[in-house]
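Just one chain follows, in the form predicted on its own, and it is written as C-alpha cells.
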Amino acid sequence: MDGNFLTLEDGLQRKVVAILAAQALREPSGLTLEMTLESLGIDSLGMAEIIFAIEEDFDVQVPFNANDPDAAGLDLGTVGSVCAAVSRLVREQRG
C-alpha cells in the first residue's frame, strides 16, 4: 500500500469521528475506537443523522433498515466499527 491510501484511510477516519462526536456533543478527541455509540448517547434519532452526514461528506448510500439494522451486514456498534463500514462502504461504491 502507498503511502495516499494510508492518508485517505487516516482522513476518512478522522471525518468519522468527527461526525460521530459532533452528535455525541463531545471533542472528537475525547472518542476511542472501542467506544460503542450506546456509550456515547447516540440514540435511534441520532443515528438516522450520523447516517444522513455519512451519505453526505462520502458520497454513498448506507444500505440501512431502522428496524433491523445489522441486515445490511453492517457493524455501527462501535467507533471503529463505524470508521470500517465507511471505509467498506467507500471502496465498494466509488472504487
Given for the second form:
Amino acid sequence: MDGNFLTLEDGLQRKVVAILAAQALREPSGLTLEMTLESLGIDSLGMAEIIFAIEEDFDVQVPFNANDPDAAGLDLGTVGSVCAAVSRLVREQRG
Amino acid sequence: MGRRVAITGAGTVNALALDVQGSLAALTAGRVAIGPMDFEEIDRLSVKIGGQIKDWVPEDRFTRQEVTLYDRAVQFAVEAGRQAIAEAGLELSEAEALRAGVVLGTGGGGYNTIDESYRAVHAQGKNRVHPFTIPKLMHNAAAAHLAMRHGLKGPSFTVSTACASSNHAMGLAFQMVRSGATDVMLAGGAESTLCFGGLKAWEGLRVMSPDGCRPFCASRNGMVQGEGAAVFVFEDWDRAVARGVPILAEVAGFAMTSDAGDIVLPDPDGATRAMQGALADADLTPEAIGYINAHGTGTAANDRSEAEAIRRVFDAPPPVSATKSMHGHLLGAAGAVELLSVISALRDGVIPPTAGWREEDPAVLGLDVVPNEARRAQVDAALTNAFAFGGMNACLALKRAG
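What I would like now is the form predicted together with its partner chain, since the data block earlier showed the form predicted on its own; can you produce it?
Time for the whole complex; same chain goes first.
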C-alpha cells in the first residue's frame, strides 16, 4: 500500500463520514466506524439521500434497491461498511 | 339535512400578505399584488407578471430536512394550515384525531419540483434527480404533511379539478362534517406554478394578460397567475360552540356541476346550475345573497359566461367582485384564497373590490362589480364561484355566523 492510496482512502472516508453525519445531524467527529446507520437514526428517506449524495460526490452508481437491500452484495449497515462499499464501487467503476 | 358547519380558523400565504390579517387589509384596501416576477429563465417567457410571493425564505421557516422534502406549494400549505389551527385553538384527543382529516385542492401539485427535475435531466444533462422528487411533487403531499404535522388520522386526500380544485375540496370537507363522517376537517388549497415550465405551458393557450388582471372591465385582456395557499378549519357547529371559539362564518351549502361541453370554454348553463344548487343546498333564496365572489378570471370567455349565469340565477343580482384582480389566479388554490373575501363580507361587513377596473363593458350585463373600492354592507349570505377548465363548476354558499 503506497502513500497515495492511503491518502485517497482517507479522503474517501472523510467524505463518506461527512455525508452520513449530515444526515444524522451530528458532527463528523461524533461518528465511529462501528456505529450502525440505524443507531444514527437514519430512516429510509435518509438512506435515499445518502445514496444520492454518494452518487453525486463520487460519480458512481450505487446498485441499491430498498426492497432487496442485500441483493447487490452491498453492506450499508455501519459507517465502516458504507465506507468500504463506496471504496469498492469507486475502484470497480472508475478503475 | 345534517349538522351545521362552522369555520373556526383561517390561514393563508399569498402575494398580498403572508397571513390572514394582512391579506384582509390588502383586499379591503384594493391593493394589487400583481407585478414583475423573478425566477429562472423568465426572460424566455412572453408574460412576465404575476402574483408572486416575495420574501419567502424556506430556510427561515423549516428545518433542512423539511426544505428538501417540501415543494414550494407544500411549504405554503403547511404555513397556512399552521395559522388556521392556531386561530381555531384546535387540540384533539387521540379519539378526536381519528375523526379529523384534511382535504386540499391543487391543480399542479409540485410544479416547481417537476420543473427543476426536468431542467436537471433534460437541459443540464444530469443523470439523476433528487431522491425525494416523487414525494415532493405528488399532488397529495400538502395534505399528507398537514395530517402528519397535526396528527389528523381521519380521511385525508387531495382534489384536482384545475381552477375549481379548492372549492371542490372545501365542498367535500363541508359535506363530510355535515354528514357526521368527520367532526373536524382542514380544507383549502395550495398552488405554486410560477416557474418557467408552468407558465410556458400557459402561454400556448393565449389567455394571459401582459399587463394586469381586470375582470369585468372593457379593457380586460386575460388572466394573471398567482401562487399561495389558504387553509381553513371546518368544524361541527355544536363542537365549535361548546369550545367557545369565535366562528368566522358558516358553510351552508355546496353544489358541483359539469358543463359536459368543452374542455376550455365555459358554458353559462353549468355555472347557473352550480349557483342554484348551492342555494338550494343551503336552503337560501337568491334574495338572501348579499355578495358573490366571482370566479372572475379576467378572460373574455369567463366574464361573459359568468355574467350571463348570474343574470339567470338572480333577478336583482347582489354586488359581485373578482378578487383575482389583486392576488392573481391561484388555480387550484383560488377558491380557498377567495374565501377570505367572503369572510370579510360576512363577518366584517366589507366587500373587497374588483381592482384595476377602468370602464363599463356591455358583456357584464350591468352587474355591480364593486369597482376599485371596497364597500361597507351587511351581508348575511354569500356565494363563491369556481369554474374550471374541463367544465367543472363548484359553488359554495356561506352565511354570517350567528
